[in-house]
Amino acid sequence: MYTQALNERETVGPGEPVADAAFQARIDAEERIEANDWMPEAYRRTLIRQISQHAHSEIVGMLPEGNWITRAPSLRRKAALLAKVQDEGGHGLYLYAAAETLGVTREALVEQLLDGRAKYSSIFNYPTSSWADIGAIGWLVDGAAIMNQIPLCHCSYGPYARAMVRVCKEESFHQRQGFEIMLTLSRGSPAQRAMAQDALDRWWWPSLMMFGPPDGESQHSDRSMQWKIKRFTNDALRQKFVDATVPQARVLGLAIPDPALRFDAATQHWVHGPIDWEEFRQVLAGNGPCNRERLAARRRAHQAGAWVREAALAHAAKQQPAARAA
């Protein structure tokens, strides 16, 4: 899932409670707040801060993917990849929408992205070189966001939960869109199944790098799980990840490139060798292999878009007398 954000330390300002005792006895009640509730001051700006770093992910990840609509092997895998993309657009919407409810604006934070003071999933700033490594992400980078997901669709904050129904729904098919192409491509001809095991060398690791630092080093998830934002420890979600990943690599016939993984009878559970955790660090602050070409992409995006929003803008105020009128 997209939640790094929730690794960064928070503060809370002089005289402000951590949580208000009504408050955090809602959350216990398992109630939803809603945006017109009263809400602890860190509890909002935790939530603007995930909500817009998974918007911001969603966005950023149409970039890895959206190269190859035009290099996919048939018209069958290029509308299927086509409407994904168009999809993780739909799912960025969605997350500014929820996060507007918070009391920020969508332009506020887009702003933060472009000039690179919000963050975003470190997992999209790794290169796509083959067709295989757009199965690779559904099949892992979709795997382990929906793994992430789906307790979000309990968030203690209703409009981020209810976003996050249609989305999951729609990361299943995408994980599944992305099992398929590497199930293709490790029956066919010796070089394809090459590929598919080169793309699972290189997207293994940062896989298990989406779902942030080791329990000791996150910062915020204590708060976070108190609140009910978060339902799983990062740990605890890398843990189910692993263990329905491996299967399904042997149901493909590829080897996960981890001479350590070995299954642990006593726990049931299959576990992996160490994380390089000074690539991911070293990911997060910008220095990843594609971070200065995704914001670049971004940004011209953005102002080749300039005259649409313009449009949408002016088109918007020769409607509203009409509409008051009516």
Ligand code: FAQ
Given for the second form:
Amino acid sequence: MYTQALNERETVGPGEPVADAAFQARIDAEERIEANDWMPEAYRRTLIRQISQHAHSEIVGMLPEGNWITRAPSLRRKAALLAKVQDEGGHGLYLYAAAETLGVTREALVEQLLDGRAKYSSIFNYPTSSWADIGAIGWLVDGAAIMNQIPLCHCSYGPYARAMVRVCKEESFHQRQGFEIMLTLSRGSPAQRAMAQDALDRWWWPSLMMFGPPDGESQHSDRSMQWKIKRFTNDALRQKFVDATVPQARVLGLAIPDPALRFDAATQHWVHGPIDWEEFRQVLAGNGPCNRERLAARRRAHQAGAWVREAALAHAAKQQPAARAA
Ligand code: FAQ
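Next up, can you give the form predicted in complex with Phenylacetyl coenzyme A of this protein, since the form predicted alone came first?
Let us now look at the entire complex, which starts with that chain.
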């Protein structure tokens, strides 16, 4: 999809601040930065970090839902879930391709995930213990993902911004299928309703944590906002999500598990109670309920797929002389 060939970078040396200022002027003028353009090393590193973490999240994010494909309650639900999980795989591949335009290889990024050096979204370290969790993931997790990703369609780096357009369209469909599962359950039997409420109880707080640490503790936000990689701060997006989601919970007739939640008439915002940031830190440190299981599953899949990679390379090598001759 994208070229991996980078032009020789301009050597700026002592003139670097001048180049930095010119670069920032392009950003301020809302120009898109493309793979072959000069960019400060810190901008490149920030993008590689964020895009690769995003790609890993999509790939690891296939696991909690994949757990329910064989147990979906009907053929219609199974087909929709299968398609959704395949979409997440596709998003991961787009994102690895976008990261590769910055001069890293997908192999290196995957290695960082498998050896535990790379982060992926905290949310995928929680278990999916009932069918209602599939509804809650679509409604809340995809809902949070869209809130975060729509602004990324306007990010300053062209390949990332363009990849996000299609991803967001698909996430929007995912969010609706999740909400529809929740609606069906919440209008079902008392047991189904209880299952939906239980899923909301377990996924609500981790969904709020997806937006990252509070602004005061976010290490990268200031820089990323200046470079227009991020268009909103973590807290601003979290607030948008809460404001959009509370009325949806009311349509479902489900209770948000936050006794402190209240509508502030002065600001016209829903104000949520305190988030347990210690839980977030533990999940990031590898101590969430499913961190070890998730990484073990990815490592197994990578090993089991080794023969496919070898076969594809062997096939490509065989094709090369034929292609040259043609
Ligand atoms: N989990 O300074 P900040 C999806 C890390 S896709 C883990 O605020 P930043 C689709 C952060 O990396 C979900 N780590 O960082 C789907 C940094 O660590 P580092 C993924 C987190 O980058 C749905 C440190 O904390 N979406 O759900 C988290 O400015 C359903 C300090 O944080 C994206 O990746 C977290 N929640 O802002 C799939 C979107 N939050 O690198 C399947 C793109 C923060 O210094 C099923 N990413 N950290 O070691 C972003 O927008 C940003 O990277 C943020 C973090 C907002 C996530």
